[in-house]
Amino acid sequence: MDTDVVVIGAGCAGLGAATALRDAGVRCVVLEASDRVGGRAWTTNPAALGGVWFDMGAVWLHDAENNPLTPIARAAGDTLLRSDEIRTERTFVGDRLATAAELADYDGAAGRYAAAADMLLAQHDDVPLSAIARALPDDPWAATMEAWEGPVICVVDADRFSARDWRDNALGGSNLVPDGGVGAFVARRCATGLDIRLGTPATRIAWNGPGGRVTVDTPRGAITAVACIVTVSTGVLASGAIRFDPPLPASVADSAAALPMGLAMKVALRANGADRLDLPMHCSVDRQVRAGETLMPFQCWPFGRDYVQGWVGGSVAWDLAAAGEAAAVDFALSQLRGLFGGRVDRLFAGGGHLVTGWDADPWARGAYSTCVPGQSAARRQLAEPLGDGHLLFAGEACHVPFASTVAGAWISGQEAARAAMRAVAGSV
C-alpha cells in the first residue's frame, strides 16, 4: 500500500478526516483537484471591493456553542466576531419600513411556521417545504418565511425541498465569524501538518480489491490504500467526473440523486460615494414578499465597509447564473431600487461589483446539497460505509443536524475517518 487511507477532496470534510487520521497515527494522503484547500469555504481579497476579505462561500460558524470548529479557533487565539450581536435589521413592507406592530408579527412568524411544519409532519411522512405556507393562508409573513427557509437559506425552491429534512437540520445557537473570513480560517487552522496534493483530481476509484484494497487513479499516477474517503459534492458525484470500479450500488447513486446541489449567489456592489442609504453599518435589509415573489436580502456596509451584499438562491440563482454576471448585477440593483429609489443607481454607478459563481466551479457544481421531498433518510444512507469500511463518503450532504455547513462537513469527515481506521486495523 502507498498509504493507509486516501482522502478525495481538501474541503472541510476531507480536512476533518485527514486531521482525525493524523492524530490517530494513521497514514493518509489527501488528493485535491483544485489549486487550494477549503472547498466551498473560500476567502478572497477582491480588488473590486477594495481588497478587503470576502467569503465567496461559507460565511458563519453556525450554532457556535456546539460547533467543533469553534474550540479550534479559540485555542488558536482567533477573534470570533458575533455576527448576531453586531447586526442591525431593517424590514420593508412595500417601499416603506415595517411598523412596530408589523415587526412584532414578523418576530412571531418563525414560531408559527415551525408549528405548522410540525403539525404537517405529524400527519405525513414528509411534505415539500411549500406545504407549510399553504397551511398558513392568512399569515401575512408565511410567504416571507418560505422565501427565507427555501431559496435563501436552503438554496432551493420550497416545492423541491423536504420539510422533514429542514426540521431535522434546524440549528439554534449563535453564528460566529472568524475575523478574516471562514475560508481563511479553514486554510490557516485546519490544513496544517497534512499531506495534501493540490491539482490532483481523482478520475477512477477501484474498490473491493484483494483484502478490500482501493486504488485511486489520478493524472499523476495511481495511489493504493486500505481505505478511501470520498468527500466531493453530490454535484461532482452525479457528474460522473469520478468513475467507480465496480460501479457504486444503486442505493448510493439513489442517495446522491436525492441530495442534489442547490445554488446561492452573492452579488456585492461597491458604493462610489458617501451615501449609505440612511442605514447603519452592518445592517441586514429584507422585505415582506407575497407568494411567488423573490426575496433578495442584503447585508449593507458589513463591518463598516463601503459595499452591500445581496443573496439570492434556488431557481432564480440558476437562471441569473445562466444569464451572466451583468444580469445578476442588474437584478440586485432592481431589488435595491424598489426599496431606496433612484439614489441606488447614482450610488453604485461605476463602482466595483462581485458575483459568485459556484454553478461554474467544476469541483462544486453548486453551493451545497438540498434534499428531495420524501428522501430525508438519504443523508444517513450516503454516509453508510461500503466494502466493510474500505470505501466511505463524507461531506456536508452526509450529516444531520449540520447539513450544508462547514461543521457538518468536518464532523462527517471525522466520522468517516473512524470507520476507515477500523478497516485499516482489520487489514493489519
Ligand SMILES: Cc1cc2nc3c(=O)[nH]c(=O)nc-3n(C[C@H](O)[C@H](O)[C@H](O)COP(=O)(O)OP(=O)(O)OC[C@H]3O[C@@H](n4cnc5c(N)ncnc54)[C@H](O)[C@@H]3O)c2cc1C
The other form holds:
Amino acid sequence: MDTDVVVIGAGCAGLGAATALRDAGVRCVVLEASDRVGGRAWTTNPAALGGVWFDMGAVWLHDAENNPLTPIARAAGDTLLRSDEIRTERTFVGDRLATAAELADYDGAAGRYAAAADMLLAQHDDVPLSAIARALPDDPWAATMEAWEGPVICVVDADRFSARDWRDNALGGSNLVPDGGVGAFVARRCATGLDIRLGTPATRIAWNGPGGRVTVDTPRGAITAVACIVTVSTGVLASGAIRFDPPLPASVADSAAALPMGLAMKVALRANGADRLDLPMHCSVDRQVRAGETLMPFQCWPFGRDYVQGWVGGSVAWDLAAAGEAAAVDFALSQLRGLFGGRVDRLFAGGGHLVTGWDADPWARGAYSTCVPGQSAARRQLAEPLGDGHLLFAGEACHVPFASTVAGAWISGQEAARAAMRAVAGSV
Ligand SMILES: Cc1cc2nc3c(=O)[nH]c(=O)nc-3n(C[C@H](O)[C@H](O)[C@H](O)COP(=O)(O)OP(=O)(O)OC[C@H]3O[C@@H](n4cnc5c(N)ncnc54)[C@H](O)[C@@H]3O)c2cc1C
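For comparison with the form predicted alone, kindly provide the form predicted together with the ligand.
Okay, now the whole complex, with that chain kicking things off.
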C-alpha cells in the first residue's frame, strides 16, 4: 500500500498530525498497535467503581485557555467541567488538619520554591529538582513542594529530574475536565474522518528508500509513504520494539534516554457505606511530608462520586507496580489510615478498587516522559526531522512548554505534519 504520510500511533500526537494532514488534503494512514484510539488518553467505565466514567490516563486539559483541545471541545458543544472551581482542599499535618497559620505558610510555599529555583537556574545551566528544596532548609513546606512537583506531578523522584525542564514547562491557567472523560472526548472529537488501522503495530521502519521514501512493516503487511511521523512514547522508542533501517542516529537514542518514562499510579477505592470521612465532594487531600517521605494525595468523592482516588508517582510507583495490585491498595489504605484512622478500613472493606498499570502497557511503558538533569534540550532535539524531513518524531516528550500533556502531544503532532507536508510537496 502507498500513501503520502504514514503516522505511527493514534494517541493525541498521531491524531493531531493526521487531522492537520486531512485538513490540508494530504493522504495519510495512521497505524495503531492497540485496539483503540487515544493512547494515554483513555476513558473506561470500570465495574469496580460502579460503571462511572474513569480516565485511566490524562484527566485535565491543563492551561485550558491556551490548550488547543479546548476550542475543539467548545466548538463541538461539549461540557467542560470546571474542576478547579468546585475543588475543596484539606491539608494534614500529622493526623490533624493544618491550622490557618500553617495553611497561610503553605500558600506561600509555591512562590518561595519557584524563587529558589530561579535563583539556582540563574547560577547553573541546570540542577536536579531536589536542589531546590535543599536550598530552602528552614522552609517547613519545601519537602512537600518537592513531593508534589517531583513524584506526584512530574512522576519521577526529584533527584532524577531536571529543574530547568520543570521550569520550562510550568503551566498556568485553568484545568478543565471534558464531561465523560478526556479519553472519550479524544476518541469522539479528534479521530473522525481519519484513516486509522487498529491492531497494526509498526515493527520496522526503512527510511532510506528512493527519494527519501519510507516503508513501514507491520504484521498485516507493509505501507510505503513519502514521510513517516513516529509518535510512540520514549519508552517504546527506547525498547527497540520498532527496528529502524538504517539505524537511527545516536541523537535520537540519546534524546529518548534523556527523556525516560516516569510512572504514576492511580489507586481508586470505592466506599462501602455512607461515611464520607467528613469531607465535601471533590475534595483534594494532601499532607505535609518530611524529606524522603512519600506523598500520596487523594481526590475524594470526585464530582460527588462514591470513591476516593490516590495518586503515587516516581520510584514508589514503580516499586508498587512490581509488588502488584494488592500492595498498591494496601499502600493507599495505609496512607488514608494515617489521616483518618481505623474508620478507613470499615469504609473501604469490600467496596471495590481499581489500580492503573501504565508500567505494564507494552505500547506506553510508563506514564509520561521525564527529563534527566542537564538534558532539557532533548525535547527539541527529539523533534528534529531526519532524512531530509521524511522521518519525523512527535509526541508529548517533544514539546515545550506543554511537555507530558495531551496538548503538547497534539501540537507536536501538528508541527510534524507541517514538516511532512513540506516533504510531500518536495516530492511532487
Ligand atoms: C496516569 C496519567 C495521567 C495523566 N494526566 C494528564 C492530564 O491530566 N493532562 C494531560 O494533558 N496529560 C496527562 N497525561 C499525559 C498524557 O496522557 C500524554 O502526554 C498524552 O496522552 C501522550 O500522547 P502521545 O500521542 O504523545 O502518546 P500516546 O498517547 O502514548 O500515543 C502513542 C500511540 O502509539 C501507539 N503505539 C505504540 N507503539 C506502536 C507501534 N509499534 N506501532 C503502532 N502504534 C504504536 C500506542 O498504542 C499509542 O496509542 C497523563 C498520563 C498518564 C499516564
